[in-house]
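Coming up is one lone chain in structure tokens, specifically the form predicted alone.
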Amino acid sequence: MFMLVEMVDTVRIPPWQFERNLNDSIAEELNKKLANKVVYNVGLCICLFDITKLEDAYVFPGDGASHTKVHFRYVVFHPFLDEILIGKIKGCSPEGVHVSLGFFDDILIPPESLQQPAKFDEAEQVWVWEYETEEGAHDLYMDVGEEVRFRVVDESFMDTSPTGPSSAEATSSSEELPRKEAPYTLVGSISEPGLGLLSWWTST
């Protein structure tokens, strides 16, 4: 789930922090920058592991600050695909099922990849697994809160990097406002044993 990342940056170090010393002002600066952040095709970025290398420090023209290339190892978070994880409910909608690990929430279960058959309560705005035993079926809800077991399957990157207005949107209307998109999205599975809502296998 958590992988170390190398990493390489120019940081740049404001005079009024001379006095301190050069390795703290370079972990804060990095973790100004880079913590609770996607890196593209990377991951999100969680916490500075620590410093390699320093190079030398220059200061240019004009700027009294210091610039200095740093070598440095962060740590991430980039599952990688068939990992098993264990996150709760956010939400259900029509898409799927929607999961948090409390520090990320772009988790999509898809609902051909529930526990079948499966299907939408519109009242309840959950979804339901139509377990079928013996004395018939029985609806098994997935309710917000719970604690779900999960395979991820697949992820996807969007570069949310700023770009200029396209031309067909310079003609739409100014009233429809784009859809914002998740940088870092991963999709899950439960379509198998053991997998679902840990309420469904543990013995009573």
Second form
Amino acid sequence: MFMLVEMVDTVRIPPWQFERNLNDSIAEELNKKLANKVVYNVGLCICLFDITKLEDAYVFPGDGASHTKVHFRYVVFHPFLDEILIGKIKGCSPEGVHVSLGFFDDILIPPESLQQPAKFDEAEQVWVWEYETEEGAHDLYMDVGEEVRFRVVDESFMDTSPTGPSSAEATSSSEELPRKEAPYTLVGSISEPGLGLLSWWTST
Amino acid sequence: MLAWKLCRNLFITARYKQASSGDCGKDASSALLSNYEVYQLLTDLKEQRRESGKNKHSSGQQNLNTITYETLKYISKTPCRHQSPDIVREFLTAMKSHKLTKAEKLQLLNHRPMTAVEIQLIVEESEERLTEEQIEALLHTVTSILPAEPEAEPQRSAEDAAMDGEDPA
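Now show me the form predicted in complex with the partner chain, since the one above was the form predicted alone.
Expanding to the full complex; the earlier chain stays at the top.
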């Protein structure tokens, strides 16, 4: 689920930090810039792993800060496709089951990827697996807070950088609600034996 | 400069080029990390930040604090917190005979499966690749080498208990 990603970036260190060790300042700047952020097509950044190379630092006219090109490695959350993960159910809605890992929330299991046959209980706002046994159907509820094992089947990155005024105007006229899009979402599936609530598969 | 380097020998080097990333011209090529390595890195980082403590430079790091706290909370609940570099090495050596891919071995290490159905999820096309006996053997290797949650398995063998005694965690 975690990856080590090699990246290159130019880091600006303001002059009042020159008394400090350059590596420490750079590590801090990189963590300030990247930690808890999603990098497009890379994943959710967790923390700096190490600095592999520092190139020469430059001071430009008109700016007292130093600019250093840094080669570094960062720990990134980016599960590969078909990876099995365990999360907690954050909530159910007609769109499917929302799962959270604690540090990452944007995981959805759509209705067609649930254990079949499944139905949405409108009264309790919860998805139910109507498990068939010899004694008839047995309702298995997917309650909030339960631990769930799922397979990652798809991922999508959304470019959430601000758009120009012209396109913003066009969209606001067509749809009013400014829905906040998640920059990185995972689509899960539990339609295989062994997947779903952990309690479904523990032998009792 | 840090204890981070300890983990470096370990990581499972599945390297591949990634499509060029958009943000700030970062060129990404990457390797997989096991949960244990991330756990180790984050606990070291936490320790180190606690030592440097009330230092004036540690302000403005709320994002780092949030993500490391949340990630550590999640990882601490996985079986990896009882692992050690020696255990991981022993596990990878034992896995050589099972002819699994790196991704499969990584997931076995992260999840420590205890039932055959979990093995079938992790190993792709397990029906064709593994016989029932092979799955049993794999389960046995995984559960005997990787340490369990101390309280989770009361009916463990004496051999397992002895191994946990050596575990510094």
